[in-house]
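The chain below stands alone, shown as structure tokens; this is the form predicted on its own.
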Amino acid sequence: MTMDHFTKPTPIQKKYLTPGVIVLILLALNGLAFLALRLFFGIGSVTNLNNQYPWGIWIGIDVAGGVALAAGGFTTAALGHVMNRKEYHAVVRPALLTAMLGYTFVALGVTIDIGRWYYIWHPIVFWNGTSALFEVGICVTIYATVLYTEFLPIVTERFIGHVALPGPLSRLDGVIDKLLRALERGLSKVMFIFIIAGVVLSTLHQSSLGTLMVIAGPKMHPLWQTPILPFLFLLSAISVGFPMVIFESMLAARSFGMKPEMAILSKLGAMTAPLLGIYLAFKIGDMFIRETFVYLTVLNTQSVMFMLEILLGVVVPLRMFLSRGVLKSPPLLFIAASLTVMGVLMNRINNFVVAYTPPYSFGSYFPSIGEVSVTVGFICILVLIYRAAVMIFPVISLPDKTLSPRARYTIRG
């Protein structure tokens, strides 16, 4: 029997500002400048969207791609808590933080993409139970609330016994500490409900995003338009969950000068292979049943993007995850995970942008500099907040340095 030993999750003690962080800050400020123009002067002031193409990369990447890539939160929660695989608890908190931030920026992406962004609250008040978009919106709203609730025990753990308000406010230290302890006791009794709810809600809106494109009908290219698109969206989200955890963990380890925990990440990579295999089987099987492979004989943007999505985003990483050499090699495992992440992101862009053609279009859509700047800015802000969060809160678990290097990873019993 093998078990990985880690210290208790602890805030990372590193300096925040580095040359790379400064670059991220500049890109974030550039995105915020274009975002300000969009909010004050309208969506047409910074985008190439029009009546024929009402949505673009803000929906394809920021929303649809963001929801899919935040799937690591519910897949690791299901593995670590629902299935009670304690050896994976070290990656649950980082995945939870990534999912929480991801869904926050998904909500922001939806907000800036609608024409009258100040009406974003309407779906919460004016319900439409027959709308697939309403189901996505309400599930994302509730799931984001669940994620923040799941993060609260990390907040209480950080500040219980360490409340130190400045000046006259210090009189409230004891009261706040008692409130935090009461909150911790209450959450410990009901947290299993939120964990299960999070897993269930994720399966609902991940698939409903596919439903949105099913009802687009002939506006979508046949290579992607299929009645099982909701199921394919769910399978792809599940398949990218563990690779996203690997991707995020390795980047965080590199950023903070730590060694990646290959003992855990290799196991996650091994579990990814069958998930990708199932997704690929349904994807190819659906194509042959509907005989849409004939569209691959026509050389155009759609056929090229479909082949890139399947080959680079599914077939190549699937083969890599089946290799023991890849699973033991940090660079190769990172490449396999990155290809999977890229493949699912490409799938969402293909479904929402490449495959979508309005019936009366008089041109084609290509994102503007403003659209790209806002998307890049959002990604940079997410990374900056993640870096700050792991320095403030006990999110990342470090290997137990009191053990020998060999015993640190494996204890035989």
Given for the second form:
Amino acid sequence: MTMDHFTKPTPIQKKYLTPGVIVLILLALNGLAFLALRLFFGIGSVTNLNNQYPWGIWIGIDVAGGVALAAGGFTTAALGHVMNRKEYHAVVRPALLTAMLGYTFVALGVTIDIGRWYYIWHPIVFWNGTSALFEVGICVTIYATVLYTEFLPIVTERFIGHVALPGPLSRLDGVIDKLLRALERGLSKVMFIFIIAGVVLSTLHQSSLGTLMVIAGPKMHPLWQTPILPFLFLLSAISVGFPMVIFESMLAARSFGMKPEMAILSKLGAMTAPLLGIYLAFKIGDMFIRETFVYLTVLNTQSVMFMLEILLGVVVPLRMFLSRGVLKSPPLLFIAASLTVMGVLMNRINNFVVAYTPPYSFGSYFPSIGEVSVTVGFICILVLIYRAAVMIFPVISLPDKTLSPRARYTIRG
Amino acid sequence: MARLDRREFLKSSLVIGAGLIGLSTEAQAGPKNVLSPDRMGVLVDTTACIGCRNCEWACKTAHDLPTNPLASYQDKSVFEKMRRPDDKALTVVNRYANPKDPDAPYTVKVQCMHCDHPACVSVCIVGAFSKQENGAVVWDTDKCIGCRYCMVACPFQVPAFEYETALKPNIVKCDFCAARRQGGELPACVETCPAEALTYGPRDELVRIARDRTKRYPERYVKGVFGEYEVGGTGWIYLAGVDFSALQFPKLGNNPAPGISESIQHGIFAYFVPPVALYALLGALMWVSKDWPEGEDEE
Ligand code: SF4
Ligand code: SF4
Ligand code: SF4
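Structure of the form predicted in complex with its partner chain, given the form predicted on its own:
After this comes the whole thing, all chains and molecules, with the earlier chain placed first.
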């Protein structure tokens, strides 16, 4: 680690509203309008779902895609905190924020997709141990709580010494400051428990998400249906973690007019290559063992989507991450990371939507304008909250000559 | 100092581990899934069915679903398109060509198969489905959250959903007239069928009857009883005069549908050992990689 390169998480000071942000707000409002329709007139009024195709992009993108792309949270936590690799600490907080918001929207996505949204709490009371969905639901709930707990120290850090309540309430400032300090001390003692739990919970539900579709059996196209689906889901989630961090760091840097942290990002890129390689090996190996390559000789939506997912989403970025030139070049690194992110997102859409080919159908499923609007709207709201959060809380690291950040947790000693 | 911390770390790991194991024993308490030897079933003889659709009418009437008068069911034009059970009809009859006799097409009644190892019971996130002693697979409206995983999982693509309902949409499927049968009545369709295409009885007995019929009338039936072995056996079983695939029966293996995913689930969660082991492993890794105060890491 280079000692002269100290950075410190700092709230970004920029104007919130830009033309781009206004576009995001409009798209968010459009999504909310369709969401209102869904709440008042039922799922059928907004979506193209029916008895043949019970799950659409709200499950494929909002839930499955969301969980996969929030994998930056647990992969960087494993790298930065568990393995204690200090040079990566600058990316741990942004990845944590993304994961926290990501899981919040996964939960929202599930809530609006289920027919009886007001019963979303039922799985906490009524258990079914044989259901993969039950396991995913419980793990995601606990993990979201863990993520919020992991974020708490960032909140205390922001307000300790800065508590200034308005008017007569200001008499409480001292008390609140003391409470925050106590909370911070307590948290930093036990935080390692949450960090390890977060990694364990992630491996559990990332894989169980793959188990979900196994029971659909022959309703799922053989290119994707395999008993090792949970393992493939876990491998792909692990390999998309760092690319997602690269992707969002570079986007954030660009949007705030800062230089991307290439020193860290290219190392993350280099580490992605072997992870993607392992994933590709199992994916191809599975294809040969089950001899499903025969389905690639037929030209249909499924075979085209499978090829796109593998070539554009895995093979090309893998080749790119292996090249020194790509790792050194911000635009090329960004392209490689974006392709990986797209590839895993496509894989989730393929598994949950494209591969689903029920025996009795009267047509195929394609998302409606309402479904797309709600999904896009949710993503926009997530970005808007992210932007606000990095302006309020110390999340993104800026160069700092004087201080070394206290941002890591180890087992206390 | 270091030793004390190690002990503390171990302690908290143990607490978490114990908590998880406690959870796992609780989680075994899933939905009711009884496979009684006396469970009832129905034998559907598609070669005897005359396609009168009286069963469709009787089913709707018995379940308080809106229906046109019985006379309107004489309309044979509905057979031109394949139909599936949905939220307004728990059972439907479809017509298929008879290669042996074009004037006597086959008609096939479709409804929930009341599987012996139902996928819907296995997957329901809140355990809203259960298999009862009497053979019926039923759904509990008070638990269901409307996630539609049961629809994704059912190998016969049976459960339907009320997509147009904003508040409390239901999952809808044949309930094997569980309530009527409790009162000693026959299932509505069986009671009404004029052609004796539907036989109600203990499932294992029905399998024997069905096998016997195929043996005695080989010219009338193709070999095999659909549902005897498919997905581990179903409560409703079928006899046919042509290959079952010509009547659009799905091609399914003999393993229960929940088999693979349940063994994956149990593999990952075998008494929570794998997650707890992973937790310990990561804890050890974190312990080893922590910043050691100088002088302490060299022993
Ligand atoms: S046919 Fe489908 S809905 Fe009926 S019991 Fe079997 S799995 Fe459940
Ligand atoms: S829709 Fe209802 S019955 Fe079906 S799996 Fe979900 S909670 Fe269970
Ligand atoms: S009532 Fe009996 S004969 Fe008539 S359609 Fe139904 S099963 Fe066939």
